[in-house]
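In structure tokens, one chain follows: the form predicted alone.
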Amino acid sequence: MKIVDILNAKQTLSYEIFPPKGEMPLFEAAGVSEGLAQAHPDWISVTFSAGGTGNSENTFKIANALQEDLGVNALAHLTCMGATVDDMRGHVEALQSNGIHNVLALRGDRMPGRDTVDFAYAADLIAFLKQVAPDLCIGAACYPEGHVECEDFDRSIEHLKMKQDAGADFLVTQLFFENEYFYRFREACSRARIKIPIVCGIMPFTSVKQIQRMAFTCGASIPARVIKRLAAVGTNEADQRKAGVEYACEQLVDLAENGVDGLHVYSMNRVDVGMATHDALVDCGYWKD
């Protein structure tokens, strides 16, 4: 099913999980799906990487048993840097092989050695994907704060109208710890006549550690309240990671409040965590399986 379809229809539940590097087995990765079933999100975005981890194959794999053996819907990632035409050409070919309508656009991370070759933006390859395979269900990328290379915020909103104007179908949103980020964002989207829903994903931090990380990665910003929390509950790991879990709680169940599009939950492949989301969600009456 297209994920277009049932975000036009309700506000929408799912997951992100990242697939076994290198030479793992699968088996983790059919764990983690297996686990994340049982709370019946709408779908499961499956990673990819183009990188040199080896795991890209993987995504393809992953995506395909969510569909088959668990009837979850899948969306799998699929990103441009490094790759030429004809490198676009056999993921799409795998995508269908694999029985894939969704896949989310992406340019993907600059790394050393490794730049742009065909495409220059996710732009770029939401339009060769829309020509190539016009069935395909496009999700982009979006970002609350504004690109992390980009200062000028206005600019981020017209490269995301671009996506729109490409051929993108639905939006996620990078991880965001402070919801009036993205009510702002949301505002500035109406604006710019970005129309397509807009899916917001948030990320439960663990650790103090996992929260700079991802901060200074992605440009995050990380509130006031959050240091707070941290700094009440000390060093000790499992009460950050409690502290962080109930934070995105909170989160998840105040933007489900205020009728976003659909919630998307960064789990880390950890059930417990995205289980733990689950029934916050369910609790206050915003999520019913």
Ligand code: FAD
The other form holds:
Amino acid sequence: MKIVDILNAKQTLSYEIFPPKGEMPLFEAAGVSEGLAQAHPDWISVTFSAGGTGNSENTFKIANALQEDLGVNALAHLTCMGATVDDMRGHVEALQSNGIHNVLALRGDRMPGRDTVDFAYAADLIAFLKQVAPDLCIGAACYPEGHVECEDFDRSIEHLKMKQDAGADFLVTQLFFENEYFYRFREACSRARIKIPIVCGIMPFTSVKQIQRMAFTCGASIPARVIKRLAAVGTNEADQRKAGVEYACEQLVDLAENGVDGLHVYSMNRVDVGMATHDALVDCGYWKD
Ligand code: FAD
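Pass me the form predicted in complex with flavin-adenine dinucleotide as well; I've looked at the form predicted alone already.
Below is the whole assembly, all chains and molecules, this chain first.
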């Protein structure tokens, strides 16, 4: 089913998984998929390594297994950093042969030795996909605090509008720890006539080290109340994880109350973390299995 059709009908709940590394990545992914399927999510997205590195070949296989083996809608990520038009035609064929109808079209992060080839920006990939596979439902990334490479917030909203104009059907946000930034961003989108649904991505942090890393890689601010909570729980990682999951649940409930289009949880392949967010939404009456 097309994700945009679900978003137009109700507030959604979804999760993200990444293809595990190691010797039995598909076996491990099946365990995570099965675990998260217990939350009866509207879809599960599967990440794709930029530049075709890492485990990107498994993205479509995992997305296919979600749909075929578990009956869960899949959203396959696809990056265009370093890709040629021919590479992308190959990916589109692979999507189609795996029965995948929903794609998150991304540029991918810049890294030393990796640059764009035929697609400079995600908007170029979106336009290409619309042309060669008009039936695909296409999502795109957005950044409530602006993208790390773009210092001007208004410019980043203009770039986002280009994704809508190129044919994006819905948006999924970068993680954020302060809901007020999302509400400000939602208003800015509305002023810029960005009308497609916006799904909020929330990551329950699991340790001090992890939240610091995420803040640096994606430019998400860490609010003082998160720092105070972490200071209060001390150095024990289990306590830090508990604090992170509690904080994410509070964020999700507040977003649900404020009528956002969808809630997407970056549970980092941890089924216990994903299910804790699901249970919090069920307890508050914002989610029914
Ligand atoms: P773009 O939309 O192309 O934007 C990149 C930069 O270019 C931004 O600074 C933007 O403001 C600027 N820009 C855009 N258009 C123009 C223009 N016309 N002129 C000048 N500047 C412009 N990465 C992965 O490798 N794999 C994944 O699976 C993955 N999943 C993600 C899922 C989500 C929900 C999000 C939010 C991010 C994900 N990423 C993933 C990270 C993503 O690849 C990076 O954030 C990347 O740096 C930007 O991707 P984009 O698609 O937003 O790029």
